[in-house]
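One chain comes next, on its own, written as structure tokens: the form predicted alone.
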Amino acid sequence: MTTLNNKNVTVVNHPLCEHNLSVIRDKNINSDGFKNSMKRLATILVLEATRNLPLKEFTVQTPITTCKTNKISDEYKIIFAPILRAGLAISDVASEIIPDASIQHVGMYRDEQTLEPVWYYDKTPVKYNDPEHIKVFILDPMLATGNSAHAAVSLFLKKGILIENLVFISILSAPNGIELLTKDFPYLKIITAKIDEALNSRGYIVPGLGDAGDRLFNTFEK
């Protein structure tokens, strides 16, 4: 695990992240390839995402005796939230690993030209009960120029979750989106397999792996 200068952007470097993201950019992997590698990734990162989540003692009954044992606090309230439509890759893996939590889509596409997001979905609830108690995990795969990043981050904030119980997971981030949530979001925290290189005209990473929502869905254009 790499912790850049700031100590909010978490780079996590493992063998199975370096192998993973060697599929998904390969654009000859088949479907099947691409799915299966994002969710290995997608594993690894909500792993280490939620490492720092709060543990309560509890006394069970084992086959053979009593024992203190630990599970997750019931102090907060855990939701995943994916950023439609791509990080439903994530969610799918996250609510597999903590059953318990509640998934809350926010939908958003990208304005071809303007390169800014356009809502058409949310499905957070006008009015959170005790958001101080509340820790979101905003997923999207590719953090490129952190725009729909930004608007997620700020719908949340907007409705009094706390930034220190704000992370955004992306499998695969660009400068550009880094720079952005840190400059205008200090203390977010940012878990993220790899940091590319730049961004092209387009906004998409480079080198990156194209549209991670196409390669899921199999939308390309004919």
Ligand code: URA
Contents of the next structure:
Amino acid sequence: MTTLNNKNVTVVNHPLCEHNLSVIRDKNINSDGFKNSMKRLATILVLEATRNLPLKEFTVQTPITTCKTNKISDEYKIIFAPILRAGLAISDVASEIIPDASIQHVGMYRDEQTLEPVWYYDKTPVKYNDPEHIKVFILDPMLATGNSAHAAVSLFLKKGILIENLVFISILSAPNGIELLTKDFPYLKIITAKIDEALNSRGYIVPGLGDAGDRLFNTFEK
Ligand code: URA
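Output the structure of the form predicted together with the ligand; the preceding block shows the form predicted alone.
Once more the chain from above appears, this time first in line as the rest of the complex follows.
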């Protein structure tokens, strides 16, 4: 499948991803264990997704001497856009790592019949000033059908964000979601910890981990 080999799709290969994925897949893990492993995975993925942020050199006075050092350049505004509600698991971690980033929530739920996203919240501004100098990281732990992801990417493109400045971060992905995004947005960077086997008829990732939102917020009926 060529789209899965798209060079803009990164499956982060790390023993700690494997370890924490095995924790969150387990239906018997408690909510605390689930959240902690989600946070650990989110940390690894956010670090990978921000690997190429531009730096700016400046001089700092240490207690000993002065030296040249680097900070994240302010040439770009950084936005984390969690897709509610499960995306909050990633944005909580992302805003710890980059506290000055803007968190712009987008809310969609999935129509259970059609599996199409239904918008209910959009905290993006009507218009961005200077959208070419904005980097947007869209956050959703589960890239399943790809329909919500597609709607979120389309929203930011419509507002003038450049595709090369957009990154989609998911913890677990299905081939369907990856294919939809890479077909329509071949230059979109996707960072994920694993591409699972398939989707079931209800749009859940298989083997997956169930409903990420329910498991994060303990609204899961066992
Ligand atoms: N959303 C989830 O939370 N889980 C899935 O398996 C698919 C979409």
